[in-house]
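Next up: a single chain in structure tokens, the form predicted on its own.
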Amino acid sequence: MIKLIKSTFFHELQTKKALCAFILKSEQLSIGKKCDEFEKRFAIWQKRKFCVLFNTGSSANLALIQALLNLGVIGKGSKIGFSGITWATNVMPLMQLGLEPIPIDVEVESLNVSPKTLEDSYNKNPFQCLFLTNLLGLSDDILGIKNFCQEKNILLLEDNCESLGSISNNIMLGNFGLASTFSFFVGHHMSAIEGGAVCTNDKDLNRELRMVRSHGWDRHLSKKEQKFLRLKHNISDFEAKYTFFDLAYNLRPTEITGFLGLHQLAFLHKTIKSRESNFNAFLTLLKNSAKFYPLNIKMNCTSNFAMPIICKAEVTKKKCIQLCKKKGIEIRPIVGGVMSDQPFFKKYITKTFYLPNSRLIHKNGFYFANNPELSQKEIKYIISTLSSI
């Protein structure tokens, strides 16, 4: 069987043993001082000033949503823009948080949101914010996206959990919007088994989703920011404890978290390079079928999460998923289809959207393995074995 990920790490044997080394030596396992170094050398490696860190890339979603409500950057009410093809973690925390969420269409050549599809979308229902998901380290003309956001003042945020390392127009996803979340997730780029960040260069966003991470209170701000805010609200230094400065959540990582993340970061740019050839390879299959459709992408580096096949006619997928089925090849729909079809979406908000494309996709689409340890020979089968369809 070609699962979808073949280890929980990179280099596991080593990994798992560097861990209980850690482990067994470690005096405090809550969060700590391997959590702020690694958010110093993540911000680094992606070319942001700030990031923080957080025990799931869905805790980093929520907590992003709820930190730009403090700050008063977004209110109770707004309508926010989303990618129609995502994960249900980028769109909940915009319903559980009272704001409104309007998805957009994306293209079936690149399973993302495009400048056209956006324009279209605004123009229909205005919105204040867009949650713009990197699909599959994927994305479409994201500097035109950027443009029009600026030119119509709307809050660009990018979830770019299955993104990470991938690179458009010379700048890493991820750093086109004020804000951008990841996730390290067992099966993600890199696996801190869970795990997530949120990257800024605003240094309020920064400081409030450090509240927002531990229950409201100051202990994880700088000394000037604790003085700042206890000033401001008349709290002495002790009192400070257990003061609880705005709303808040419990989603603070482990040392563990930390620990792993440090040491998978050493080898994100081998898996990155790995995951880049691998998609070229699988994009012959594509351009040498008649039966999927093709892919558009233009991008400087292409860090793919996994290999989309959107097939023509869905009866092409129905033999795709029973061949694989057979043949050993694991298999999964597009991440989590079309969000504004999906059940909690439907209880909540009645409202239909027409969105062509995401539907074609979700109707005709599946995808399957690409990871770092994926070798030559099963490249070639997985080619072989759809190339027979």
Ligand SMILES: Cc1ncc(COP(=O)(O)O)c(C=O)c1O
Second form
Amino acid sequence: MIKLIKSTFFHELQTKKALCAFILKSEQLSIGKKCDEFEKRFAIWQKRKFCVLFNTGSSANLALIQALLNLGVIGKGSKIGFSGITWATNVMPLMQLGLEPIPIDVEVESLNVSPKTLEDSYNKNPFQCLFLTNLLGLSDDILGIKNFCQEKNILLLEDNCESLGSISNNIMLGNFGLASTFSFFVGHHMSAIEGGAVCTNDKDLNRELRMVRSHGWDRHLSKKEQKFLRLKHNISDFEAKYTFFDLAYNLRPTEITGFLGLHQLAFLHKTIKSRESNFNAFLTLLKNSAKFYPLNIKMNCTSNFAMPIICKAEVTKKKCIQLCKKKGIEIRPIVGGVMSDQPFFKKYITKTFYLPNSRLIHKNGFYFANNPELSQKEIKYIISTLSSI
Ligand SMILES: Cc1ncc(COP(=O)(O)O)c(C=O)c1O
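Following the display of the form predicted on its own, present the structure of the form predicted together with the named molecule.
Below, the chain from earlier opens the complete complex, with every other chain and molecule after it.
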């Protein structure tokens, strides 16, 4: 079986051995030096000033929205645009925190929001913020999206949980908006078993995220920031230990997350290059078959998460499902499909949205594995199997 995810880590055995040795010699396993070190190194890797490490990518999304509310950058009831196809925990925090989510259709040839779908949606129902998902390591004209947001004064955030390492217009995805989120769950570009992060250049957001991550206290702030807050609220250093300055959660990573993150970061460049070259090989499948929609991706690096196939007819998808089952190729629906058609969304929001492309992708699409451990033999096998449809 060619599974979506082959192993927990890249260089699995070496990583597990290193993890065992690290645990045995560590005095502290709760958040500490390894998390700090990872944050510094990942911020450099992502070319951002700040990185805040979380226990999951979903937590990073939740914390980002909470932090922006705490700072007053967005207000209760604000309208927030999001990608028609994304993951549940991109949208759930918007609903949980009293915002109004507005799905934006995506393009069939990129699976992502484009300046056109953004403008169409905005003209019908304007929003203050766009929480864009960079789906599957791909993007449409994200520079055009950024320009449109600037022109209309829309706050741009990126959910980059599926696109670590992708580059468009010579800029890494995750660096187009105020902040971006990442996931380090098994099977993502870099695994820390579970893990997530927010990257930003904004000092205030960095500070607020550290408080939202950890009970609303100030323990993970700089001395200067602590002094300012304690003076403002007239709190002694003794009382500060248990002072909760704003709404928060406990979404902290452990030292294991930090250690694994650092260990896997060393392989990241290599694994991204493999994903890119596998993706380019899989593109031949789309080019040579009239049964599938072509992809039109204009990026400098496509750090593909999994390979999407959109069939022109629903019957072709049904045939692909049967064939892949028979031939031992694991396939799944394209991410979470149309999020606004999911039961959790419809339970709370009864309005219907016009999302023809997203619905087509959901109805006729599926994806199969792209991971750095795929062999050339497996790549050829997948291509020849699906070409026979
Ligand atoms: C686009 C997107 N956002 C958020 C997440 C959540 O990340 P995690 O599984 O680390 O909570 C995922 C997970 O796959 C995702 O694909």
